[in-house]
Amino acid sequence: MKNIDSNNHVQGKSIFVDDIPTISGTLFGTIFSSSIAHGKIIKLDISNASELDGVTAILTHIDIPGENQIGAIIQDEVLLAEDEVHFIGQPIALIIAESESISLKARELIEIDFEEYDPIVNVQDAKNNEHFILPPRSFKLGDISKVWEDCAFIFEGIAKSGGQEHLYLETQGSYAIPLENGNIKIFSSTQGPTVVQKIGARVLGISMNQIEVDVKRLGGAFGGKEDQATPWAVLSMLAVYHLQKPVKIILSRHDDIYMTGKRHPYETNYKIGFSEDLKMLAFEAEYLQNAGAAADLSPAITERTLFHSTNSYFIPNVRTTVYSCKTNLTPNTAFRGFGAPQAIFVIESAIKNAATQIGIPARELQEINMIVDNDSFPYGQIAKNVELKKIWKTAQDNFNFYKIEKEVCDFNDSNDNLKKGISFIPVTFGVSFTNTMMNHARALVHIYQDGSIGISTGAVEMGQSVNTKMIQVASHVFSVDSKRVKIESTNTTRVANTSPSAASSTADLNGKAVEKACNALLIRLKEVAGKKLQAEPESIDFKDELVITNQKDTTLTWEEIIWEAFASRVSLSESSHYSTPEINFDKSIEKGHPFAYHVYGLAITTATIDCLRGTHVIDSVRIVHDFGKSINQEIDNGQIEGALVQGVGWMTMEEIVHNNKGVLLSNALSNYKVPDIYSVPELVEIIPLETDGNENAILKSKAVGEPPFNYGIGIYFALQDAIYAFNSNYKYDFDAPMTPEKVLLGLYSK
């Protein structure tokens, strides 16, 4: 089945927030924000801006009727600044005008004076000053304090990974409309409709049922609209609350880049120990996470970092600690992988550092230490149905990586100014929200009199084709043509109390809820068909829009049985609730079974560096991936390709840069480089692993949103090997991204 949105997307017919026809009298909002990273507001003068023709209102924190607080996990972030500002881009006032251009002119007329303080912008200063979002958190396994003396090899180092701009095609936006009796309807570009509803009610001082949030689709998100869509939505609702007119806020690309958070940069000190036979005995890491000025989702992201600190390896003695450092930067937020890529980069850097000093390929250490069934993860979950060894063998059988390694060596021996490198990146990624209470979903399924089907879920479509998969689930259960099924927008009045579309769990949770609702309806239809055909309901089934009894076709069609059910006053609507079984986690002891299952994979990356220019080409990325039993291989392959290239961007070119005043220097597409067609590997080959799948995955089709992002990490280590092939004096340095400038410096370092 093709993505149901493809045709409309390529024709420009798909509707996003800014495409919704504006109601007469709609007003437009622009945010006035802080120009300094930290300081006290001495004077705010909005008089000149207020007098501009066409300006309807300028709202500040004094106009908030409820609580000036939008923090979701920790309530430490105001909607509009009060006495102090804590990052450049922090909203101070909302300008409402008859047009966007007028609101932008008014923004230039606002006068503000600050008493400026010295900002903290890096994690080392934050740690030294004990500026933390929350207390440090640690996972432990075994006895790390006693094992070092048993290690034959011990290696220490630092690994750094930078931030990353989400750069979704559709910028942050919302359109709020007043309804009767003080109610508000809002169209929001958000991954979390319930978050918008809940925070909006808090700020306005009203109940959640007075706010209706509707989401048709997002033009990309990658985590950047999980929490950070909320302020713009709430600001538009605040304006509607006061003015009782429709209000639209759509951020410009420039405003979006400097007002919103990025992937968290990390600096990590690590120590790793091996036995004489190269078994990992101990791993210790201290991660310094740059959270920015407020918590946002940083506490949950620190947790995911800890969960993935050992990636695909069994290490019997582990101690990992994350410090979530509070700095005067825009609050950083969710990004595809949610803290796991930062952790995986660290353990892979530690392995590469060890292998280089021992004098063997990193592949050997990886293969020797892969986790197997019945090993324990540091968080207490026992590994089951581990596919890594099977993946490794599949890669060798299909790709012959020994041959590839030899070809790389032969090429380097015969070329002076071009050098190749190769890397292996295994991936083990846990699927579930790590906050157990969020692992649930609901679905509402209607069968109409003509046999057509309408489905509402809490899933937000943002380019990952979740709506297509929801249609496939219903079509599969009912055995009807997928064209009969329509997906409704995600709306808080139809499906309430939703978890965000995140954590690679959207298809599983919402798909299971759809499946459950459809099965309940199917039971009723079988009873109706049994009466009609004078057969036992257990003998009834549906196949290709026909009713069958005892595996034999009848002449009774899908449409006929639906009408018969309706005429018999049988309910053709069903609401269902699904919660993931078995999962649990006790934060008081940092142990439990937090994941429904794990996704496994392996990427083999080869790259060629031009040693005169420092530029590179990715020759190939060969992947063996654990899809389970994919219900849509084409869509899943597309997810892998997109995630891979996004990971490559993070590792090679996307460099977030601030100066010591907290000013974002990489603030436009002229100075922030993202992957384009020339960044894509010359060859991407994906081999689906043959497997039975997992019952906790929807129709045994495993999640594919976040795990493959980590395959992009491989390019970093391939480039390092190519640099070393040219310059044997090169000292391996683990500081991503590996930009062309860094490559060139490495090629000619002494």
The other form holds:
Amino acid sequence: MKNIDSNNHVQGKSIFVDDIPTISGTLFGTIFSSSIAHGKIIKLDISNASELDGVTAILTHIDIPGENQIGAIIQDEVLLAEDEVHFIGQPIALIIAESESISLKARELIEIDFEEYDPIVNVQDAKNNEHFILPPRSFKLGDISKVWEDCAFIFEGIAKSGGQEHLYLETQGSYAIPLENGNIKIFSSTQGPTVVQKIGARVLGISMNQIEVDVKRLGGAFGGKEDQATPWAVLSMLAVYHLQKPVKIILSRHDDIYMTGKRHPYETNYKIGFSEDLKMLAFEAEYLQNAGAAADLSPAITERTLFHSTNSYFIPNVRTTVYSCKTNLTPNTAFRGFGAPQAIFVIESAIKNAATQIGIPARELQEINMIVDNDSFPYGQIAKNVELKKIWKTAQDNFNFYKIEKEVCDFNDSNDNLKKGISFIPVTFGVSFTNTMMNHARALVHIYQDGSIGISTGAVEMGQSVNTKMIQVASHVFSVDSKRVKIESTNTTRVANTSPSAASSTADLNGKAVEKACNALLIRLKEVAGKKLQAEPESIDFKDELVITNQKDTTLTWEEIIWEAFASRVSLSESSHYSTPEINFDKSIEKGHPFAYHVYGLAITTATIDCLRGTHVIDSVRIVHDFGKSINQEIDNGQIEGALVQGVGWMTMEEIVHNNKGVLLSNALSNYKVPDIYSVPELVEIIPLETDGNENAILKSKAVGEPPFNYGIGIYFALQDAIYAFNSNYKYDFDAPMTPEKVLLGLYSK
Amino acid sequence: MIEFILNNEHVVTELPSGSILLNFIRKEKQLTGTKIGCREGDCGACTVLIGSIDQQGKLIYKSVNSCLTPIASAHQRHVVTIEGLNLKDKLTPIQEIFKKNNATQCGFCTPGFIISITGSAFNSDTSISSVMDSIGGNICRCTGYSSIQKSSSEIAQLLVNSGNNGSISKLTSAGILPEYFLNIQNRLLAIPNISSNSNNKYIVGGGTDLYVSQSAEFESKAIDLIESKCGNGITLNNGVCIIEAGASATDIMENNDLISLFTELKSYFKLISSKQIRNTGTLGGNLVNASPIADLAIFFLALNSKISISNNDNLRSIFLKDFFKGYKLIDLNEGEIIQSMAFNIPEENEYFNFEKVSKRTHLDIASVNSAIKISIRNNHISEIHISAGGVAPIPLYLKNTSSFLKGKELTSQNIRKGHCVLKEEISPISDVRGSDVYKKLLLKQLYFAHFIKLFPEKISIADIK
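Same protein, the form predicted in complex with the partner chain this time rather than the form predicted alone?
Now the complete complex, all chains and molecules, led by this one.
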């Protein structure tokens, strides 16, 4: 089944927030923000700006009726700056005007004076000053302190990975409309409708039921609209609160890049130890995470880094610690992978470093140390149904990777200008929100008396086709044509208290809720059909829009049975709740069973460097991926391809650059480059692993959003090997992204 | 007053001629299929087609970024948004191919892709690479492009199958364009010319850089287009090629005479911005903008080009290398405009090469770019001109290096000596496109790349390792 929005998408008919027809009298908001990274506001003069024709209001923190506080996990972030500013782009005032262009002109007229303080930009300075978002957090397994002396090989090093701009094509936006009795309806481009509702209520000092959040779809999000859609939504509601007029805020691309957080950069010191027979005995890592100026989602991202510190390997002795460093950068936030890719980059760097020094391919260390059933992850969960061995074998059967390795060697022997490299990246990714409390969802299913079906869930459609999957679930349970099923917008009045669409879990959680609701309806319909056909309800089933009894077709159609049920005064609506079974995690001991299941995979990457110019092409990425029993292979393949290329972008060209004053230099699409159609691998081959799937996944179809992002990490190590093939003086260093600059400097390093 | 056809609607607007087409489309006309992605021509979400009648009297369409297009450019033209491509009851075959291949996920970038790729139906060549090139300026953050690449090759096949030669009637009968396109030419001919004696302060030569930084200011300004001041012709006569300042990068890249002179012209130009930008940006605009890494300036500096500058009836001619005076400082007085540029056509023993490296190979600003023209007689360098961008405040003509090499024998040793001269005449700075150390090394590499590519028997990568 195709993405249900395909027709509208290709015809430009899909409606995003900025496309909603505006009500007459709608006002437009622009944010005035800090131009310095750290300081005190000495003077803020909005008088000239206020006098500009067409300016309706300029709101500052004094206009906030409730709490000036938007922090979701830790309450440490104001909506509008009060006395101090802590990052460039921190909102200070909201300008409301009759048009966007007037609001922009007014912004130029606001006068501000600061007393500037020295900003902290890098994590080392933050750590030295003990400037943390939360106390350092550690996971431990075994006893690391005693094991080093047993190690035959010990390697230490530093691995760094950079930030990443989400670059969702649709910028942040919201459109808030006043309703009667002080209520507000808001259309927001958010992954977390309930977050917008909750924080909005807190800031306005009203109750949550006074705010209705409605989300039709997002033009991409990737984590960037999980928490950071909230400020703009709340600001538009703040303006509605005061002005009682509809207010729209759409960030310009420039403001979006300037004001919103990105993937967390990490700097990590690691130490890894091996036995004589190359078994990993010990792994220790200190991750310095650059969280920016406020917590945002950093505590949760910290956690996921710790959960993925050993990637696909069993290591009996582990101690990993994350220092979430508070700096004067825009608060960094969720981005596909959520701290896991940063951790996986570190352990894979450690392995690469070890393999290079031992003089064997990294692949061999990976194979020797792969986690197997009944091994313990460092957080106490016992590995079950591990698919890695099968994946490795499937990769060998399909791709013959010894042959690929040899081809790379042969190529390098016979070419001077061009050199190739190859790398392997296995992935083991835990699925569930690591905060157990968030792993639940609800769905509301209406069957209308004509047999058509309407479904509301807490899932937000952002291109991942979750709505399509919800329709598949309902049409599967009812055995009706998917055309009968409509997905409604995500709306807090229909489905309340939702978790954000995140953590790759949206289809599982909401799909299970839909399945449950549909099954409850099905039981009632079977009773109605049983009465009508004078048969036992247990003998009734539905197949291809018909009622069947004891596997035999009847003439009773779906529409007839629905009418019969309605006429018999049976409820055709159902609201269901699903919460993931089994999972738990005890933070006081940092142990538990946090994940419903793991997703496994392997990517083999080959690349060619032009050694004269330092440019490269990615020849191929060959993937074996554990989809479970995919309910929609085409859509899931699209998730793999998209995540892979985003990962490749993070590893090669996407480079976030700040100067030492905290000024973002890569502040526009002209100097922050994401992959285009020419920068993708020449060959992407995806082999689905044959497996039984997992009961905790929706219809056994495993989560697919984030795990494949990590396949993109492979390009880093493939490029390193290609550099080394040209220049044996090259010192392997682990500092992503591997830009053309780093490649060329590596090719000619002495 | 600007008068044009927007999709199937005749439009007359009194908006200032400098105001932005994208705003008109979305705000005045509520055509929301055209998206705002970046407002700097770097994402393609706002792409529209602009149809105009060319000198042969044929209606042709080109894709442009409507965020960088002054509404003046729409006059007497046909502006096509996604709404103007949609058929009544079904998808166009191009839309169908995108759907079939799952080449849309969130859908925000999709209308721009559909528009750009439909524009490739008007390309002279409809090879897969040409169809791909039409969407080189469109960014998708969801799909990873595999599905879009697959769609591109199927669309290339579709265009071949529909006997495509850019003919409107063939494209409408194939359902690629709606029927109403058949009447557009007549309807355009009925729109009167804009007054030709307009004399506004601002003459926009494409605007693809100007509108990135100053679009808000131009919302209220009246402008003249470069095409009203100088032509876009390309002529080759008596060993001299003259390109008028209004020629777009596409005009240059697709000129058959130039392609026969520079066999790799298309691959060089594919490194320059995107199809949409090349369709809009002009030679005159690129030179006057004087960016230190201006691709066209670097290209033509190495051809030792001269430019003709006019002020009403006065005409003066200077070498391009003398035009750039300092960072964004040029030898152009108030009231003067560049009319055209001329260079000697390379002869048989003359060789040319252009190199560019950027963080992303396509649609990116160069970290360093460089071009060379070299004449060889009796194994000696009889004439040589080398240029380099990104290593000085201006697009740099490497004067000392060129004059050092002139007359020297073409040997690996002399080429290496030339590099010693080169490194003394550049002064790169560290910025977001690379450190000074990198830019120095990169220019060294590109300098040698010229020779390794042109004279592989004289020098190889082993000589510089």
